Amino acid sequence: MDLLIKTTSLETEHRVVLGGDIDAFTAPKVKETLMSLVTKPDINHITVDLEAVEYMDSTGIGIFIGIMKECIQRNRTFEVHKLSPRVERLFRITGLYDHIAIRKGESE
């Protein structure tokens, strides 16, 4: 499947939308949408939302680890959003769903 990238900005905080696969064919360009986000001065708090997300290989996983690293770096916060239940297993088997901030829906 192809990857879905959507962008929503509000003043100081940015949402991705992502979906499809995030593979090492994809990756690439996931990196390079978030890690521009994260690099611009103006944006504070960054939430990607995952629901869409049908496959993620290790390459996904990394891409998540080092701009989670990245936003600690430069005081900024990040968090994953809804979760499809494959990336939510992902995460869990490889020790990430512990060490990143999830939000399960929109109220929480």
The other form holds:
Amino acid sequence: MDLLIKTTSLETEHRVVLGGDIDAFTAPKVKETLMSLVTKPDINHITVDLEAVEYMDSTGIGIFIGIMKECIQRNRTFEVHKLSPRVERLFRITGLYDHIAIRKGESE
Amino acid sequence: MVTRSFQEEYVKILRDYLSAQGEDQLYGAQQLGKWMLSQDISPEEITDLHARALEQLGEVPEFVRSSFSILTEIMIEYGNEHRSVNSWRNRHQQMESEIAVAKAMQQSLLPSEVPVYPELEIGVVSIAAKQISGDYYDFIEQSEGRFGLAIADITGKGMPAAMCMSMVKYAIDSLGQMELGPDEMLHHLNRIVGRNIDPSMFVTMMFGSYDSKEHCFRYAMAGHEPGFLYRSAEGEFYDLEGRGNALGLHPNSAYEVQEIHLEINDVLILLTDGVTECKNNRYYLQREELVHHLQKEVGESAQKMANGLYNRLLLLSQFDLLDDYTMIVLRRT
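Starting from the form predicted alone above, please write out the structure of the form predicted in complex with the partner chain.
In what comes next, the whole complex appears, and the chain from above leads the way.
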């Protein structure tokens, strides 16, 4: 039930590192953090690093779907890095994989 | 307010106790205390009651009489807390009964029985992890020996999931009359769901139509956990093919139809992610392991197979399945 959120703000870009469990208990916090970044002016790119995420359920997938829609509306780009095989499988099954930019390797 | 007889009872217990100090009076006081609680008599009223009882029993020194003012003030605070706890308790009971109503309403959305067709067995196990489930399934009667079959998982649990489920159910009911192909059905549902739910919610679904004369199953997938097909001739399990966006994910989603022909003793296993999310401590069951468990249930009737797998997974998860669990087994006989 532990959650880790680390955000770094660059000039026109935000980087978020998520870790731990993203489930029904921690999802509201993740959603709040990501939404507050997406809705900020002057930001056109958001990167989320999921390497340290140990568990994500469908509530977590829902957050990414919500963020994806918000980014499309606001004309921002959204990128997800370093998905674990389990999370990648969830992204693929739900179809989310085809709608956001995914980078498997290092985020740098 | 404190009634006169109640006050007299208090004075009597107090008087008897002060003269004899017996267990009987203490027991009497306990009973009176319970009655006071049931009557919602506040702590400050009891302080007042005690002060007046003392006056009746004899001369009360001035400093004792005055000291009650302090005690009363303190008791007023306790009284406020007591009243607010009571009001929370009432609200809690009200919510519990509302949830019970929602659960009953939700139960009524799920089919009460499985359809019966010649040369086909249908088995179902559907268990909610909490009071209100996010899993949905339905059988829809169609013409010429065919029936529609939906199995879905609505994100999240509780009230939002229940409300979304009723929307999905009514949409399927009204679209069902048009006997749409599985791809068209999902296409329409996607638009309905996308327009009516929170942007962070989505529904995964498999919708199919089974032709009981030809034993042909045509289906389409919307972001749903793939089921399995057991080929009796080969003794092997295969993943059901097919992909498509979950409902509510994107307004322009296309779905494609897959078609399977069932031979005698072939089995179709449709499920929600509660089946594949079965957790053994912090370790998730892999699909290959699920197949291993399914393999042991081969040869049983559809319902026995569904029950048997549920019992195995329940044991594996040490009787703690975290998610809603639904499995539908179709077996051609």
